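Taking the form predicted alone, here's one chain by itself in structure tokens.
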Amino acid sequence: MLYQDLVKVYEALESTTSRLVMTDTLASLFRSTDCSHIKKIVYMTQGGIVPDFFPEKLGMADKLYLRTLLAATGANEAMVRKLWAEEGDPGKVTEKVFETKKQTTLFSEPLTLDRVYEALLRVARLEGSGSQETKMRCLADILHDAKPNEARYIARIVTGRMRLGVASQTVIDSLAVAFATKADKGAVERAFNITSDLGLVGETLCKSGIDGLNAMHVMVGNPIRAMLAERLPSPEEILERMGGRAMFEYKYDGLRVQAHITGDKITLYSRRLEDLTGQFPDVVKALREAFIGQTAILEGECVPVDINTGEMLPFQEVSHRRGRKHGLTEAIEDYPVRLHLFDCLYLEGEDLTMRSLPDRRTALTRCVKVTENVRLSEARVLDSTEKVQEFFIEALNAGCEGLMAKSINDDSVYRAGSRGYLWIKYKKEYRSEMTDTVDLVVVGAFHGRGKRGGVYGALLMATYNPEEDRFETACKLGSGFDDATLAILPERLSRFRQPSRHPLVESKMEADVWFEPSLVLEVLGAELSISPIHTCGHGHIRNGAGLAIRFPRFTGTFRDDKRPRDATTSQELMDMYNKQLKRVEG
């Protein structure tokens, strides 16, 4: 197949905004194409050369592509840079350069689809010392033989700016029209959702028809497109939608991952199908120790944690681990994560995506040994709004975003790549942003772990309640301390140490070390939230719960000018919560 034939289709696609026209145009192309070319056409039409989850990526930097263009055409650099500034589209720039400065074609030959594809694949795979020059030569070789309109699309593909507006759904529709019927669109879509390889789906449909497509199945190594949730505002509506009973699960504020396990080989994929394995070797190691079996596809959340407070941290913390090629050992130590698994999609050769959630959950518990770094998601089957609300507050206090409600009916299958009411998010706010510092009293401490071994890892901090003359816990404080401060804290607190909890301290938590309320620290938090385990303002805002400061950080200021009874009062913290609450309760 000549590359020019594909380019003519691209020009037709670019000239219309009608999805129906795009669908028919692509369907005609697929029908007239040899099955061996379908994969390449599908990938290239969407601006790539392989499925999204493959490691090979295009996206050549503008500077490198500009050097390649100049080398391939011998064009005037000042003229090309002026065009670049005016157009902002490497495809149009390249086409205009070729129209005005095309080299002799005495020794050129028509480009074929296979030649262009193989050249682009080589460009994507080249890396290491000297790879830039080799990429330039490889790309210049096909540009030398390209016509102006062919060069336009080569430039766009290699720089990652295809701009045809052809989404996966359009390709799915086109394949169904070309090789089956519109009624078979669902089968095409499911095949894509469980393999994440639209090129493979197209090739299978072309060669084997709808029967071949229906025979496609979940494969370890091909990430399954994530099932998504709808949103409802209240437990009442959620339970009504779920038939009065559902499994409610912590909604973790982490990085969703899908683990593909074959023997000792474990590959981690993100929700966007990125291979995260190299960025999370600690998760791979932990999962290898926790998994009992040979092959599986498991899904969960990588959640950043403070190993000294036990608190789950915001998603932004785990983002520090993304994209790192250097300093990975330090990043693992500085930003530890814990894996909370919530689904099992494949186990020992069996595709579980069409099984109910209770069956999948049973499979998950059977193949995973709970460890410190790999746990199952916290989940409960509930049937009343009161129980849901209690569990919701518990989830917030644990550092989660809210709850996920999941159907446990017979039809509670894993709908890959789909959003629906089998899963429902519940994220109603019971938090308020903190805009000012508070002064809290040290009433306890917890022994340090990891880098903080031998010193205190976190302090138990309290507000003062003058009406009851007692100190009420509001947070565990583990952030904001430099090494020097951590080193002096044990000595500074030693004279206040108590053999047990001080009688003026009201705490549901059990500290490793207790202190007489004496030392006051200045603290800044991200927000205030309802907490069933802290005692500040207990029962005043919500029955059975107090207030907690989430993500507290020591500002570096010891309030030596304040006595413990001069600290921020519990009422002050309640007033801050009520004034700053972003959404009204209830």
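Residue numbers count along the first chain shown, from 1. So that the term is clear: the rigid core is the largest set of C-alpha atoms that superpose within 1.5 Å between two forms. Please read these numbers as outputs of a predicted model, since none were measured by experiment. First, how it differs from the form predicted together with adenosine monophosphate (AMP).
Across the conformational change between these two forms, the residue of Val370, Ser36, His217, Ser412 occupying the hinge between rigid parts is His217. Put simply, the small part of the chain turns as a rigid block by 6° against the big part between these two forms, using C-alpha fits.
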The other form holds:
Amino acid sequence: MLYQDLVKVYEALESTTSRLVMTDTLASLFRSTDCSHIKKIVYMTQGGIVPDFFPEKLGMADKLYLRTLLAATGANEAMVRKLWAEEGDPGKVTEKVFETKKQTTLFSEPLTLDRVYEALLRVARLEGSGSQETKMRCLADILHDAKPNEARYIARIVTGRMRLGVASQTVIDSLAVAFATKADKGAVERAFNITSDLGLVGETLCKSGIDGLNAMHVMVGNPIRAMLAERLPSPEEILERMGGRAMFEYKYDGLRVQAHITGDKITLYSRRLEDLTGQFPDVVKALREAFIGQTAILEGECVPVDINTGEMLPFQEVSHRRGRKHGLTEAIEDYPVRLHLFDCLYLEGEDLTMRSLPDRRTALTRCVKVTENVRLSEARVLDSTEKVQEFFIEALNAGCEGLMAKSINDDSVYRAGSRGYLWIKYKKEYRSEMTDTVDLVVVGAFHGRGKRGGVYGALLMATYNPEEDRFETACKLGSGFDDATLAILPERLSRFRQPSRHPLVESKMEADVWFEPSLVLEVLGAELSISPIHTCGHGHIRNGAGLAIRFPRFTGTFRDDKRPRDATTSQELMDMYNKQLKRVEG
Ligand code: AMP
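Since we've got the form predicted alone here, give me the form predicted together with adenosine monophosphate (AMP) too.
Below, the chain from earlier opens the complete complex, with every other chain and molecule after it.
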């Protein structure tokens, strides 16, 4: 196939904004194309050369492209730079440069689709030292034989600016029209959602028709597009929508990860289909230990944890692990993560995406041995709003965003790539932002782990309740301590040590070491939340629950000027909670 034939179609696509016209134009191109070319056309029309999840990426830097253009055409640099500044589009600039060149050059060999494709693939694959020169040569080679309109699209695709305005949905529609019927659009879409490879879907349709397409299954190595959730503001509405009963899971605040496992090889994909494997070797290792079997596709949420308090940390902490090329070992130590698995989409040769959630959960339970760093999502089948509300508060207290309600009916399949009511998120906020520091009393401590071995990993902190003359716990404090402070804390606290919980301390938590309430520290938290575990203001804001400070940090200030009974009171914390409560529907 000549590249010019594809370029003619591009020109037609660019001259319209009508999706219907685009669909028909593409459909007739597909129908008249040899099946061996479909993949390439699909990728290139969308501005790429491979499926999105492949590592090869185009997007040559403008500077390098400009150098190539000048070298390949011998054009006047000042003139090209001026054009570039005026047009801002490397495609148009290139075309204009080629139009002036036209009078003097004879086109030797017409470009074929294959030749352009191979050159682009090489450009994308070349990396390392000396690769720039080779990239320039590869590109110059095809530009040499390009006509002006061909050069326009070569320039655009190689610099990552194809922008024909052809969305995946338009390609899906055109493939259905070309090789099946409009009514088969849903089937084409599903094939794309489970393979994330529209080129492969097109080729399969071209070669084997709709039956071949319907026989497509999920494949280890091809990320499945994520199933997404709708949202509803109350447990009542959620239960009603779900038919009175559903599975509720903690909604973890982390990074969604899809793990593809075959034997020893494990690849991790993000929700946007990026390959995360290199950034999370610890997760790969943990999965290798936890997975029992040969092949699977598992899905879960990767959550940052504080190894000392065992608590989940804000999502931003995972971002320290993203996009790292150096210092990975340190990052793994400083920002450890835990994987909470919630779905099993493929197991030992069987595609489970069309099976119900209870079936998939059973498969997941069978193939995973729970370990320290690989766990299953906390899940409960519930049928009353009270129980949902209770579980919701438990989830918030554990550091989660809320709950995910999931249908457990027979039709509760995994709807790849679509948002619907089979999953409903419930994130109504019961949290209140904290802007002021508080002064809390140390009432207990927990032994440190990892880098904090030998010193305290976290302190149990309390507010003071003057009515009852009691110290009520509000958080575990593990952040904000430098090494010097950590080293002196055991000694500073040693004279207040108690053999068991001090009688003035109200705590539902078991500390490793107890203290007489004495030392006061200044603490800043991110927000206040309802907590069934902490005793501060217990029963005053919600039955059976107290208040907790989320993500507390020591400011570095010891309030030696304050006696324990001068510390922030439980009532003050409740007032802060009520004043700052944002009842945002999330
Ligand atoms: P949102 O990003 O607010 O639309 O919520 C959907 C996201 O919640 C998913 O993409 C997951 O990354 C995340 N999530 C956390 N916990 C779960 C869970 N138990 N089941 C499904 N998704 C979850």
